[in-house]
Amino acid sequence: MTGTFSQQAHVRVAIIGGGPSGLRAAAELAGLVDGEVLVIERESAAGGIPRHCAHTGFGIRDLGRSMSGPAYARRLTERAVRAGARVMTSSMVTGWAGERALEVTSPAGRMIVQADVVILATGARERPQPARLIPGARSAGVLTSGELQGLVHLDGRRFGGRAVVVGSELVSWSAVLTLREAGCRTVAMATQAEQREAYGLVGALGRLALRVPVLTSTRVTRVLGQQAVTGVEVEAIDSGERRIIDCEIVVFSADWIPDSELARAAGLRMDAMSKAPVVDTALRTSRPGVFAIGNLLHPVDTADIAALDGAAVVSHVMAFLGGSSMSSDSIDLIAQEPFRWIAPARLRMDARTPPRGRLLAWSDERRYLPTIVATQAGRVIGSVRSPWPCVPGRVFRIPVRVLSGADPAGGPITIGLR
């Protein structure tokens, strides 16, 4: 190592990303710990995706208040380095250099930064075409919601002609009124669920206001044309009826997965449905002193729900700088169809209550009126009704309370619908 890292720091807390999560961590913890904060963001300005997403909407959960996306990431970041956390951007954790060490890349040079807590909170990101499976030609016309409302809401791009969104979640939406500022018309929305994904409401008003058609039970098999874009292809899932819809644009929307490159680098326990680190509710992976928050555990949350998970992990890691002795025992946490997974994975008998006290499921049905059933060695510990649905592309929210029957001595707990 000597020779190719040229510095090296120590810091009470590292926090690995910009975003909501890691914003509104360091801004707590930089008033309480006896040391430095430091937030390493890859990208050139702190916020994360709200940076992009010029509607309004942010920071009702968190802040109280409705803001667009660029004015949300501004105040979290304004939050965070007045509390007196130092936010480091255009750089890069490339990897590992010891249990909590961290190998960085930034204008400044490489060095190896050593914390004695490393929150994860590297977010989200859209599967791109080739990770679908979709053939076809990877034009520039070709993008995912993020990357068409970078080129339009941070570089000032704008182009016409006409749009197909694959997708009808609530960042489906987002892209279609994106595409509507860069002066593109979206002709067609295609998801494969059955119905609208995003909130009714979203949907109605988008339909209604946007007059765009939603394609419900319909794939896109194949991107046309070779420099450009000229169509896509899509099935009716039902009769395998194809028909080409002619555009210049495709975004694909939502199918989101962690970034959770690192945390594999690590050697850290992976859930392999939602392909994030496994966390227990005290948010802590399965190596001391290494956290992870925001939508690199459920992917893809609001971002406040986001921030609200910086929030409720500063207890526990100001426990562990303290020197705690947080007990280890803890209970695994299994999905059971149509869930396909739960965060956290794992309840604390010492720290039983995840994050606003709700567990974290994607479901791949849709179910109305849910009555949730925990299950523990043959028995049933605990049962809720909610009043919301289950819908695919949705988190769906399970109170903690359903799991108050939990034996410490019992085994695994399955999570599932009656």
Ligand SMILES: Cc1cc2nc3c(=O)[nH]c(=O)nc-3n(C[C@H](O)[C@H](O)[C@H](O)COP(=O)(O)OP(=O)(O)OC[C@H]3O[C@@H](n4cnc5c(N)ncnc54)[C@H](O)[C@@H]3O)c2cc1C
Given for the second form:
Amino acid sequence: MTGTFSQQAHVRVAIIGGGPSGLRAAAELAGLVDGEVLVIERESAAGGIPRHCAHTGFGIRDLGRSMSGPAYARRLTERAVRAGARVMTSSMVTGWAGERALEVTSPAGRMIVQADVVILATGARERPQPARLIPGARSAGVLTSGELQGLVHLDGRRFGGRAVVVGSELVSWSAVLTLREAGCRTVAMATQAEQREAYGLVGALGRLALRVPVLTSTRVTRVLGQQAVTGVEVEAIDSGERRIIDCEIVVFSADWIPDSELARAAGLRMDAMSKAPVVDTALRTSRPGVFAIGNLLHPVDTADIAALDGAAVVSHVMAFLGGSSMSSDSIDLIAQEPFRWIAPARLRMDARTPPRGRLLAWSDERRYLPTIVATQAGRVIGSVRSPWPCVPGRVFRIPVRVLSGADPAGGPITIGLR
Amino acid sequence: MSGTLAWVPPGTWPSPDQVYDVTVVGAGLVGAAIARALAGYELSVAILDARDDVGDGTSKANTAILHTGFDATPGTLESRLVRRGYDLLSAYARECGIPVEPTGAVLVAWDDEQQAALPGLRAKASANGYQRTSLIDADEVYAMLPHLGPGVRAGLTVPDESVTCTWTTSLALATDAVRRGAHLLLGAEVLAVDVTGAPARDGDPHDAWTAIRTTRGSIRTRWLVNAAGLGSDHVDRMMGFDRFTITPRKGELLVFDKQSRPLARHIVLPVPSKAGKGVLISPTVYGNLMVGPTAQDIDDRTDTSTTEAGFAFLRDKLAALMPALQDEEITATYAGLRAATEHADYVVDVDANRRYAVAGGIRSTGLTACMAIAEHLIGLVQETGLLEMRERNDLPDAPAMPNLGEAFLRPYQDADRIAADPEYGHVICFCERVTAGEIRDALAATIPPTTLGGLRRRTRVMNGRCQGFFCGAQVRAMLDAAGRDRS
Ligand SMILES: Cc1cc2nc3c(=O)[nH]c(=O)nc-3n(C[C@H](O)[C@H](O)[C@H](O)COP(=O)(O)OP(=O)(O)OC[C@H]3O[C@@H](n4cnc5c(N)ncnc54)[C@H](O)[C@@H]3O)c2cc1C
Ligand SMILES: Cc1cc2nc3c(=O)[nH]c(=O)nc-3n(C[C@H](O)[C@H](O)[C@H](O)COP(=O)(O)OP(=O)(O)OC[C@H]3O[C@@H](n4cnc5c(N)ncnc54)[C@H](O)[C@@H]3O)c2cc1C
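If the one shown is the form predicted alone, what is the structure of the form predicted together with this ligand?
What follows is the entire complex, opening with the chain shown before.
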């Protein structure tokens, strides 16, 4: 425990993070739990990342319609509040004061919140330039798409000039749109992937409608400019040839990393590859009564999928609160190339179904019509053929029935492709 | 002159008739320490810097270790001033609230040659007046630093090496100087100096003055002190000397995520050997671990960019030093330029004829030594008998600096402070836990920041793992609003 405290509170469920996943969990739990459901959100308003995304495309899978990010954020917040959850904003959980006790700082004071259940819903963010080990100066004009959105959408900034966007995932195209709104022209997108990482359709439309050249198999090797950015150096990965693209703005997009500081501070078991806390199919972390949902677990899927995690955690939380004993029967799920990680990464024998009946995975290679194979103790226990390709830069969904032949005593299961 | 003008806002310039008693060129650690000490006498003092902020040169990008001076070359001025500086700065840090964490250091030997060098280093420390080192075996090294890679042979402990905050230190010294009445003139690069043209009335050297031409205008001064860091040789030549040349030696560093901090609780120092000076691993007062620096001689005195080669070198060293750290995320990378010269020692000298003093070539120990350099240089000036120096008895208290160190209570952790002023409970920068109250205070301080970099150094805002993903827009808006209020 660090610092001093002026208040103490006890709640039934404390949810850290008021993004789509946390808000959805709050909305559903508030009506079921006898006692307080508290959402603790560090920003001045709840809603999470969508609050910063002006474009449409939110809410499709969870609310059955497409709306803008801010509208979606408002809708989810209203639902949680109407259901009876308390949403505490400008309040940051800064650490743990016990197994399920949280240190919280807010303008109202520094307090300890003791909870029977804690749900981590802290989301994910993009790696900035230094974390990608891209050298150069620390110059003005280097942004992530998160910061860019804040500057343009929340703060209304306008700047001209030319930009290079690093990455070509969905969020990268969103950055191109945001740059256009700011009056800045994207002169190139640079991606290490051989083919465009973004959804095929968005990528093709983007290229046509936004006229942005996409440099594939290309990596950014340096940011130029001492005080302000003057350009980036890029390398064609195959030939090793380097050249300089002049620009005043560089946006580092995607390359996600979970906001897992609290998970690690608690000493929870972590996944070395995704750097997320390890959960089982019931979304339980390695500490009893502490659950994790949303992009914290799968950096990064769409907002509606994150919200549906929030719906899926409800029955498991209720089971825990109801005192149903936790069987320790669960098996590790191990990602095998080309998969980098799988979430959930543990199969619980008494709660085998992950949210939406799917395991989420991150692939480092593009494969068409992939066949997913589960192997236990050297024996194939299931395989599923997917009509969807797996593509780097996009979460791949695996029907959990691939594990239906799992033997509770058979040891870890490896999941890969044939 | 005492306590008149404090902060000289950008756009204003002293009257051409004003003749300062002393003008210090350079508002880095060394210049700020000198100006502060001079402003303790009944003298009118100006500080000039080419940059828009104090401490914006080499003083902002070092490893921030408060050195005991155990490994200096005995008998040099550097050895003496580092020892003295350690005591002076430690005391001053307590006065101002500059964070200092007494982590201690361990020199780690990885091969025969290095192991054989340890007793010699211990003897050298003794010769430098530092007696608290001890030789330890490999098991004891691992007990102190369990995450070191395999192959440690032995170690030498230096329990008084500490880490501090270089940004707070230069800001404290400059703030103190300004509160004592020194005029701070930023954005003014010295272009030329005219000493010979200065009329000395009746040949009285007390009335002679030097004209300094800068990018913002000219000022007159009786004495000129050169603390221009990487530009100190240029200014020295403007004064008519030809005695040293600066070759910038670049040092690149990697700063690791705070989650890695438990991997090293002490500074891990390399043993200097034929294979060159290795790199160190150091905790930072902000709660990170840091690896570096490299040492690369370069030509461009402004080139503080990091390089592919530098990163590769550091990653390579790290793989052997502390393999577990390789898996941690990198929060920041940066490079600083040491003002190296052809001489093995500091260049601190006074020329009575030209009423001129220089403190140049302060290459890699200037944070520790800065207050001792000031004391020594002012002593030399005093010896000339050409500057009347009466100590003031009306000095303001040392400034109380905001704490940026993790080892001390920070505003976001302080229930009483938040209750008294809720702005200290409003966290703006989530990664570094910087509150709206701290940003507000920095923007209204004696020397306010005018750039994002300046605000970052005063508060740590945006210095964390997300580098502005979450708070960047809001922080820029706060900085801009403060700029509009001032103009
Ligand atoms: C630029 C961009 C564009 C996107 N576009 C789309 C799109 O068009 N469609 C789509 O479906 N998805 C989109 N996404 C993805 C979508 O935003 C995320 O999937 C979704 O927001 C994830 O929800 P979450 O609840 O897991 O996390 P988040 O939305 O990240 O919410 C986490 C919340 O937790 C809070 N928090 C974290 N730590 C603490 C703490 N210690 N104390 C208190 N609060 C804390 C954060 O402030 C945040 O509000 C986009 C993402 C980005 C970055
Ligand atoms: C990588 C690295 C690691 C280091 N680690 C440590 C450490 O752990 N401990 C330690 O004690 N020391 C360390 N140092 C050394 C320390 O940082 C320096 O000795 C110290 O900062 C020097 O301060 P200074 O005031 O002389 O120079 P600077 O900070 O460079 O200040 C000089 C100022 O003069 C100004 N200037 C130059 N020319 C002109 C002109 N013509 N007109 C007007 N203004 C001008 C510049 O703008 C600058 O602000 C390290 C240095 C480096 C590079």
